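First, one chain by itself: the form predicted on its own, in structure tokens.
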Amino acid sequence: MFTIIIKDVTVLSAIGSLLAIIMVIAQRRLSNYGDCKIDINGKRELVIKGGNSLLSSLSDKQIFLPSACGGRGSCAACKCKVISGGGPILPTEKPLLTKAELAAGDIRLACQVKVKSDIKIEIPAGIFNIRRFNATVTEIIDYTYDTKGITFKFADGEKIDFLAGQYVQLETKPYGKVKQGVIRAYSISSKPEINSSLQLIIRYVPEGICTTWVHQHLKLGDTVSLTGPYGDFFLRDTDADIIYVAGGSGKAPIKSMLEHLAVIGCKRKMTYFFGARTTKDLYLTDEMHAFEKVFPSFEYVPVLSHSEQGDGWTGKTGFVMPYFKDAIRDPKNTEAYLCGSPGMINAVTKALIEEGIPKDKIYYDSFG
């Protein structure tokens, strides 16, 4: 008895591991896509390996969507349009595709189509223009207690064209428990004059892979790799007044976008509201205060919303949206250019709004 079972767990394994290698040899024939093609814009044919996510297939061939999450379907920076060939919509993708887009059905999400056919896609034209680029680190500031300043010099020779408030995506390298590097998007706070480098502000984010690596492990000498420029966060060129609203690390692109304007002389009327919990969340203060001698018409107006006793605060508190009234004077001929997390981007809209700014001429940059 005992040597019939013994038998039949045999030929049961045997059974199960004939089972596994079909299996197995079935999926590695079932995902050999072979050569696809990916068609772009109707002017640019690529010839890829099938079987990836159409953005990591673009990305190796130094094709840079946007991708503030690194392709982990959480950020929709990567929406294109995918005319054909990417296969029915994903329940991955339905939660980041508004109404309109769902009812189009051509756009998709590069990180989650898997290229497993030929493929016709269209993207901006200035898609083209974004690069990666090496760089080394060659200057860490402290601004407060959790913000710091990175400036970045890139290899000799390379340099990046962008444009004032737009932002690039940094690559984390493994450290301690974490495994893979991630990337990130961060706007770039230097001027667009200087090309040959960059400077980015980051603010810790407790628990933030990114943050924690350049917080705690990046060092001076260090060497990184960056993609952009991205983005249509930046300063229109026309005459109208101009409203800036920021927070936190939001001063980056506000304060590129002022470097800038010192550089080709403006005359427009600004104002920038910054708001911060505490005196110790302030940063560059002076550097702001100093451009109101720079432009003919600039205010630079900080405001705290937890204005501690004792420490010495005598400027405004509270919202910044209470303060707008004043700084507008005509509000169909101005402009707004705010960066910070959703709740203020939302809050400081819908007040610029009921003081008359036209919708379409408040520009966002709005991070989580």
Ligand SMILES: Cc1cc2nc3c(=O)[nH]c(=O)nc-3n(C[C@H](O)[C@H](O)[C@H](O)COP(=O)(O)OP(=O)(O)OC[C@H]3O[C@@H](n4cnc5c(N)ncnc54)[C@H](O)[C@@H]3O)c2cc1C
The other form holds:
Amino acid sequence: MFTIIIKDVTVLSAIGSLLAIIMVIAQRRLSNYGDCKIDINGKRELVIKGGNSLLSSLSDKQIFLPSACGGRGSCAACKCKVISGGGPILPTEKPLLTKAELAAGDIRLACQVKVKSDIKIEIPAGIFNIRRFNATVTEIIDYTYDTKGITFKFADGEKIDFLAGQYVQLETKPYGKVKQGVIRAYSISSKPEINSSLQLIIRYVPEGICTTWVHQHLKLGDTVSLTGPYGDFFLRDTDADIIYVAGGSGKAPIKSMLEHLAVIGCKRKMTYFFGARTTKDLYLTDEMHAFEKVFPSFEYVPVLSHSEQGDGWTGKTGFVMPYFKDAIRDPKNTEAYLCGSPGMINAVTKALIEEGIPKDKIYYDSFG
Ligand SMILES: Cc1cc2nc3c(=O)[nH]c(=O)nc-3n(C[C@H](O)[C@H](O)[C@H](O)COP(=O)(O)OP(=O)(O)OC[C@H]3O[C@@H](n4cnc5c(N)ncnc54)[C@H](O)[C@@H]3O)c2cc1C
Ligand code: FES
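Right, the form predicted on its own is done, so what does the form predicted in complex with the ligand look like?
The next block holds the full complex; its first chain is the one shown before.
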């Protein structure tokens, strides 16, 4: 009886293994799409091995579409026009496409579209300026208990050309149980005038793959790979008044903008609201107040939402929104630059529109 059971188990597991092998072979055959051509803007043709996403096929050829979520289909940054060869729009794309884009049918998420045949796409020419950089960590500053400023120096002779406010995408390395690297977006916090290195301000997110790597594994002298510059969050060259609003690590791109303006000079009226929970979440406060002496009309206004008894805080408390009214003198001639969590961006945008600032003069980078 016992021998029969053993025999049955052996036969079953042999059948199981055989089926698994057949499935692997079938999978390989089915996903062997051979060489495929990617026609870009009708001007450039790439030959790639079919079967991978459009996003990774392009990045293998050093063409980097923005991909702030690292290809997880949640940021919509990788949208591009697919003229032919992209197949039907996938359920994973639909939530991130607007009604107009769904109706047109040619705007797609490059991280979701698989290249299985020749494909024709259109991408903005500016994408060709985005490059990969190898860099070494040369400085790590603990700004708060959960926020670090990290300086990356590029390999000899490498220089980045960016606009204050733009971001780069950092590629992590495997560590601990995380077996694959991921890509995440980080705003550049240093000024564009320094181009052989850059600084990022990175806030720890509990359980976060990249921020755990940065905060617990990255050390001075380590080498990393990053791509950039990306994004359309940058200072507009006008004479309008400016309201900056940032929370947490959202200070990064605003710091870059202010340091840049300090170099080129700026007479615009500017007010900078920084929202934080407690005094423990404040950083670079003296540096930001120092700009009040650099510019003829600049005020730095930190606001604490959870000021604690005995913390010595005498500044503003609550949310930042009630303080906007006093800072805005001519709403139609005011631009706003916002950076932080999606919740903060939504609430602040609504309040600024209520104050009369035109929606098209409110620029933001949402860190969600
Ligand atoms: C354009 C852009 C610029 C950005 N610039 C910066 C910057 O300058 N500094 C900076 O620190 N971050 C910045 N971010 C956010 C950054 O890209 C990552 O999303 C963040 O660091 C978390 O990455 P992670 O891999 O550690 O977490 P993940 O492993 O991606 O996420 C872990 C979990 O935490 C949640 N989560 C993700 N991000 C946050 C968050 N910020 N707060 C709370 N929960 C979160 C996720 O939903 C998930 O459930 C930026 C994002 C964008 C889109
Ligand atoms: S890379 Fe984020 S949605 Fe495609």
